[in-house]
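Next comes just one chain, in C-alpha cells: the form predicted on its own.
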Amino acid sequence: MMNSMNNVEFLNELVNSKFNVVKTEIINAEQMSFIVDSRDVHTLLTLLKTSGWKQLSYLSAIDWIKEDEFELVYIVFNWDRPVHIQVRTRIKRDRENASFETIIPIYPGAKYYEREVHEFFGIKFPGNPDFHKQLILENWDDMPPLLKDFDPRAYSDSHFEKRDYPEKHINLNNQESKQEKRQKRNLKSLLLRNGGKK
C-alpha cells in the first residue's frame, strides 16, 4: 500500500491523461471527486475498477432543480490504495424522461442503488432490469419524494389523517415527567440568578 498523497497524485494522473475532467477536487489525502461528462462516466469506472477500485460504496443523485439537472454521484473504493473516488456528472433533469444506462455490467451491485435512486429521484436506469420495482417506499403513489419540488406537508395532509393533539401530555409509565425536572431545574437556576426572588 501506498502513502494517501501518493495515491491521490496517481489518480489525479490516471484519470486526467485520459479524461476530459470538468472538475477534479482533492477533497482530502482519503477522497477525490471528478466531474466528467455523461458520456465518459462508463469508461471512467470501467478503468477505474481495472486499476483497483473494485467497490462501488454508494451511488446517489442530486437535484439541482434551478439547473433543470440531476447529478448522479458514484463512489468507488480501492483497498490497496485507500481512496475514496467520487465520479460526478449531470443529466437532464426530466421528471417523467430522466435516465441514464445502468453501470450493472462494471458493477453488479450498482442494481440495487439503481433501484433506490429511482424510487426516491425517478431516475430511470435502462439495463437494469428491476430499477422500476419499488426498494424502501412501498406502496408510493406520489412524485419520488427527493425531488425538490416534492411538497411532504402537501403529501401528509392528502394521505393523512388530521390529528389534534391535546396541550397537556399525560404520563403513561408513572416516572416523573422530564419536564417538571426541567421547569423545576429552570425555577432553581432563576432563583440564583436573582438572589431568591422570582
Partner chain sequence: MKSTKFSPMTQEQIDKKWWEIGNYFRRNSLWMLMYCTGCCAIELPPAMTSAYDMERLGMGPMATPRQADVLLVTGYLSLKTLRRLIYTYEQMSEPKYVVGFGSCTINGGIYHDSHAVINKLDQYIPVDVYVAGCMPNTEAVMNGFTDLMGMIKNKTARGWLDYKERNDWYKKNQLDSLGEVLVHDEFHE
Contents of the next structure:
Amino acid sequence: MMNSMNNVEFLNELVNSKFNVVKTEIINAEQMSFIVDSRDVHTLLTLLKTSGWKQLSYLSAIDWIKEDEFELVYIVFNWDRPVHIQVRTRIKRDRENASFETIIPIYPGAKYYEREVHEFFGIKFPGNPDFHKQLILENWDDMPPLLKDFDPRAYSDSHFEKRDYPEKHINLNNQESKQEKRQKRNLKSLLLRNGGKK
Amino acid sequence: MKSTKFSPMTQEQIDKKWWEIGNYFRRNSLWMLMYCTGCCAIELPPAMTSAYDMERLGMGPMATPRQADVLLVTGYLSLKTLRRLIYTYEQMSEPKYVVGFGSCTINGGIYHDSHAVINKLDQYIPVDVYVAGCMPNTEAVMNGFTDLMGMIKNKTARGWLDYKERNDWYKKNQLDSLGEVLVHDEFHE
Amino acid sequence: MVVNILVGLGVALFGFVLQTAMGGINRKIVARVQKRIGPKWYQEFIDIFKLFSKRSVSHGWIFDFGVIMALGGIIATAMFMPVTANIIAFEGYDNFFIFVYLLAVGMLGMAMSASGSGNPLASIGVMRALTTMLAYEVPFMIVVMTIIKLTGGTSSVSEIAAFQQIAGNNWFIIALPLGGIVAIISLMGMLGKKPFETYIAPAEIASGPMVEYGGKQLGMLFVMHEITVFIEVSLFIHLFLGGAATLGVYLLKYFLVYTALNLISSVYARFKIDQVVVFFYKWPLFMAVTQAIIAIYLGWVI
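I would like to compare: after the form predicted on its own, may I see the structure of the form predicted in complex with its partner chain?
To see the whole picture, the full complex is given below, headed by that same chain.
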C-alpha cells in the first residue's frame, strides 16, 4: 500500500508528463488541482478514469465576470488512492452561447451535474441529450441565477410580496449607533483631559 | 302542548354547541405534522422530550398529513419546498391549523433578498400563529402552542375557513410567485 | 337471545373503555420512565373523540366499507370474549378457534380498506402485518395446542381458565414456563409493541396501513385497535394466567400484563421485517416445540 505523498508524486508524474498543464497545485496530501487548457480536459479525464479515478464527485462552475470567463471545475475521486483531483479549465464567458463538450462518454453520471450547471450558469453542453431540461429550479423565468450580473434582490422584490411594517418599527433603525456614541464619549473625555482645548 | 320551561334550540344553536364540544377535544389533542425545512426544527426535540414535554398538552408527532391537525412550518421556504407545502396543506383533513416558526416565515429573515426563498408565508397559505425569533426559544415555541390552543377555544383560529373563503386570492398569490403549483416535468407524472 | 347480544355489546364497550383508559395510563407510565410528565390519563379518549369530530376524505367505497367491516368484525369478536367466570355473553361459544378466525375478519377488512386507498406505503404495511402474523402465530398456536391437550381436549377459553382455577390456581404460565415465555413474546407481536412494530413504523413507511386515514376513518381504526388489544390481552389472561373469578382480579391482571408489556417495549428499538420473521421462527418456535414434547410425551408439568 502506498502512502499518500506517493500518490501525489505519482499523479504529478502521470499528468505532467503527458499534458501541457498550465498550473499544478498541491493543496494537501489528499487534494490536487490541475488547471489545463479546455482542449485537454476530455483526454485528461479519460486518462484519470483509466488510472482509477472512477468517480465524478462534482461538476461546478465559477463566473469570473471581470476576466470574462467561466471556470469549470471537475472533481474526481479514486477509491484506492485517496486523492481528490480538481480539473479546472476556463472557457469564454458568453451569456447566450457559452458551451462545452459533454463528458457523458467518460463519466455517465455527469448527466445531472451538467443539467445543474446549465440551469445555474447557462452553459450549454452539446452531446448531453437533455442538458436544457429543468432539474432544480422549477419553472425558472429569468436569467441563470448564479451569474454575477444577476440581481437576486431585484428578483425577490419583483416576485415575492414583502411584509409592510408600520412606521414606528422602522424608527428604531434611526437611533444613534453605538459607534457614534462611543466616539462622542471619547471626544468628551479628551476635551475634559485637555482642559477644554482640542 | 308547548313547554314553558325550555325553549327548543334552533339547528344553528345546536351546531354551535357541538362545535364548542369539538373544540375542547381539538385543542387538547393537537397532532403535529412537522415540515422541517429550516433550522427552527432544532427547537422541536427539546420541546418534545423531557425538557418541556409537549405530550402533557396532548400534542404528538404524526406521520402523514391526513392524520395531522397542525402543520409546523419550521423555517425558510424555497420555491420548491413551498410547492410541496401547498400539496401537504391541502391534503390535511379539516379543521387544520398552521404555525409558522422563525423570522424566515414572517418576513424572509436573513434570506429576505434571495432569489429562491419566499418572504411572507401568509401570502400563500393561512397562518394561525407565528413564533418570532431567529431562532425562537423553546419557551417561545411552547407559548405559541398554548396561544394556538387559546385561539381554538376563542374560535379565532379560522385560517382553514379563510383558505376556503378567499381561495381565489391565495391561489392567485401562489400562481404569481410560483408560475404553477403542480410542476409538469420528468419527475412528476 | 336479545339479552345475550346486549351483554355481548356491553363486553365490547367495556373492552373499549377499559383498554382506552389503560392506554392513557400506560402513556403516563412510559412518560415517567422517560422523565416526562406525560399526558392526562384520559388523553386517548380525547384523541379518539377529536378524530370523530374532524372532517374526513374518502378514497372510494372500498376504503369506507373496509373500515366498517374491520370495526364490525372486531366488535363481533369481542362479544364472545368472557370477562370473568360469570360475565360471558354466549356460554359455550367462547372457543379459542372462534377468536382466531373472527380476528382475521377484522384484519382482512383493514387490509382491504388500506389497499383501497391506493397508497403504496399502505400496501407495504399490510404485507408486513400479514407477514408478522404468519411469524408469531406458529409458535403461539403450538403452545395453545399443548394447553388444549393438557386440559383434556377442551378449547373453550373459559373452561381452560376454570381448569387452572380448579387445579389450585396452577397457572399455565408457571406450569409451562417455556410456553409462557413464548406466549409473552407472541403477545408483543400481536399487539405490535416495540421490537415488532415493523408494520406501523412511522419513520419508515409513514405508519403503514394507516397512511391515508384521517378524521372519522382513523377514529374508527383507533376504536378497532383498542378492542383488538382488549381481546388479545384477555386471551392471554384466560389461557395463561388462570382467568379471573371476579372483576377486580381481572382488572388487576389486565393492568399488570399490559403495563409489563409496555415497559418491555419502551426500552427496545424496532426490528426489520426479515429480523422479525427469523426471530419468531428461531427461538420461540424451538421453545414451543420443546415445551410441547416435554409436556405431552414426557409429562413433565410443574
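The structure presented is a predicted model; accordingly, all values stated were derived computationally and were not measured. Each form is matched to the other, and the largest set of C-alpha atoms that superpose within 1.5 Å is called the rigid core. Residue numbers count along the first chain shown, from 1.
Trainee: If the two forms are fitted on the core, does residue 20 show a Cα displacement reaching 2 angstroms between these two forms?
Mentor: Comparing the forms between these two forms, which are aligned on their rigid core, residue 20 does not shift its C-alpha by 2 Å or more.
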